[in-house]
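Listed next as structure tokens is one chain, alone, in the form predicted on its own.
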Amino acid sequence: MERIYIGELHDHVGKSVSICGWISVVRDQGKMVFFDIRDMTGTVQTVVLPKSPVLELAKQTGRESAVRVMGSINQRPEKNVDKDKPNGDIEMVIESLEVLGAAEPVPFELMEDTAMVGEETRLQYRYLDLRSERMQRNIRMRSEFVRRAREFLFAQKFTEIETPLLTESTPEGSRDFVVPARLHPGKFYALPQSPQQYKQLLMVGGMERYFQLARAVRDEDLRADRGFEHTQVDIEMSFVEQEDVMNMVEAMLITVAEAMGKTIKQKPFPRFTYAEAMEQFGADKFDLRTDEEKAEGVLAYAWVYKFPFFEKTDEGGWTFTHNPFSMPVPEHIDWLMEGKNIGDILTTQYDIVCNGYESGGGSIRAHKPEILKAVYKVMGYSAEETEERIGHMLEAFKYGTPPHGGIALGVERNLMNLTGESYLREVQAFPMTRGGQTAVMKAPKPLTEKQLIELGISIRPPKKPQQ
């Protein structure tokens, strides 16, 4: 018999159907056994009646077991209707029961909010945690956000293109996660911190409008809203100016958020220069909502733009604040090329802020070799060092490169706003612990001696701390 989803059972009242799912609740009343059975579309109460051939099996079947049951869908008597539940007016009388996967007692209660369960336990049994109502809702909302963003971008003539996961290590920016190259002993790939250079090269390649759901990996200190891995809606556009990118991204966020039933505080999004944001809020990430709007889940988006291009390093030199591939604002290009007023140069960087979080960031990119060379010169690189690091970009930009720009929107940060969650791990299926341990699996862990020999790697014991 064809499986029917629980959310569709109202269309089958008076009929005999087959459903599959997990047992949320067991109520053994001796002569009868009641189950609440759930699948991804909902929950329904079922009952095994006295003298049923499956009564004894039902008594032995525990909560969270995966089952297939067949039976008739009946309308409940008016006095037994539970108006607080979507299927509170129907009931299934079980005629056959098949236990597809028996469950042992679970280590924590899944029908309550698991946020109060210890992080280590939750992530050890993440596959069980994901069965909880809140995690089901959050992960499915993540899928909906991604789907709606994709649909918007496809409608705007974007092409989805994947870029490599094994790439070149870049000393600038966050620390890389590196991967040993077995075929090239002593050399290493790096996992991408972002697809920055590849997406610019796609613009050189005439793709014009690119996006992907890009995985980004950065070896940086963990905190509530930051992990080693994240996903971003990565976007790049050719023949555009700053206003074009900001308008397109704003339209996408409005379309997606409102289609998901969310209220946006202000449209168009208010805009603040970096200087205005620091003066008014003391930070470039801020929350524009009232307490009432916070309680109602309102989304308060804003743009921050005209950031300083460079900032001082601890050694007294200069480094970029956001991205070395950014273009200065037009009125400061001469300063960059002449190497003067470095601290006053502003960049075409724009960040999207929502409810106190930076939810995305991008810029108009440098598309001329001389601009990139000037940026690296300011940062103290010789011509030879610049060629070593970005020579492939300088070469590519010789061949009719269009002006271009884009943005990366953090999927997790946006989901935190949409769900009201305060921790990154609540919107990822398998996040890491605060100590950098993977959920369920035991990584990081040592390699075997055979693996180390094959890779040509020897491990130096860590230095003992000085007494």
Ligand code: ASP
Second form
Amino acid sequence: MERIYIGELHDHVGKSVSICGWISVVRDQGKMVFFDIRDMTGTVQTVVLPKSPVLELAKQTGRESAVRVMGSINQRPEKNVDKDKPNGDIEMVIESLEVLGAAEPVPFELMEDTAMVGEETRLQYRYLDLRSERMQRNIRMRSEFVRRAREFLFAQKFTEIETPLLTESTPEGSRDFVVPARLHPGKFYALPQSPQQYKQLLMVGGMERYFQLARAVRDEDLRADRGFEHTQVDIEMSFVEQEDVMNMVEAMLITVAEAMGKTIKQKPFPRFTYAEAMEQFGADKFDLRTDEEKAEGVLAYAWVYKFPFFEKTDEGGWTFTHNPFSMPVPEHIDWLMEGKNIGDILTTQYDIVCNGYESGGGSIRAHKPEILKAVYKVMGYSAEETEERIGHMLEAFKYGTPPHGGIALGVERNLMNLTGESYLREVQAFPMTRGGQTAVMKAPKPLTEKQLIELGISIRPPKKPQQ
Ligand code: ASP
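Next block, the form predicted in complex with aspartic acid (ASP), ref. the form predicted on its own:
Every component of the complex follows; first up is the chain already shown.
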């Protein structure tokens, strides 16, 4: 018999149907057994009546078992209607019961808020935690966000393109995760901190409008809103200026958030220069919501732009604040080329802030080799060092490179705002523990001697803590 989803049972009142799902609640009343059965679309109360041939089996079947049941869908008598539940007016009288996967007692209560369960237990049994209402909702909202973003971008002539996972260490950002190269002993790939260079090379490659749901991996200290791995809606566009990218991204965020039933505090998004943001909020990310708006789940987006391009290093030199591949604002290109007023040079970087989080950032890029070279010169690189680092970009930019710019939107940060969650792990299916252990599986782990030999790696004893 064809499986009917529980959310659609109203269309089958008076008929006999088959449903599949998990038993959320068992009420064994001796002569009868009640099960609440749920699937991904809803929950329904079912009953095994006295004298049913499956009564004994029902009594032995534990909560969270996966079952297939067949039975008739009946309207409940008026006095038994539970108006608060979507299926509160119907119930199923079970005629046959098949236990597809029996469940042992589960290690924590899944029908209550699992945020209260210890992190290690929750992540060790993440597949059970995922059955909880909150995780089901969050992970499905994540899928909806990604789907709507994709739909918007496809409608705007974007092409989805994957870039390599095994790549070269990038000069932006933080520590790399590295992968030993068996065929090149002593050499390492790096996992991408972002597809920055490849997406720019796609612009040289005439793709014009690229996006990707890109995994970005950074070996950073773990925080509530930051993990080793995250996903970004990574975008790059050719023949554009700052305003074009900002307008496109703003339209996308409005379309996606409103389709997901969210209210946006202010449209168009207010804009603050970095200097204004620092003066008004003392930070470049801030929360514009009132307490009431916080309670209502309103989204308060804002742009921050006109950031300083460079900042002083501890050693007294200069480094970039956001992205070394950015273009200065047009009126400061001369300063960059002449190497003067370095601290005053502003970049075309724009960050999108929402409810206190930086939920994305991007810039217009330096698409001319001499501008990119000048950035590296300011940062103290010799011509040879610049060549060594980004020679492939300088070479590519010689061949008719269109002006281009883009952005990356953090999927998790956006989801935290859409769901109202304060922790990244609530919007990722298999996050790491705070100590950097994988969920369910037990990485990181030592390699076998055979693997180490094959890779040409010997492990040094860990450094002793200093006395
Ligand atoms: N590559 C930048 C990042 O990952 C985003 C961008 O400038 O497009 O933060």
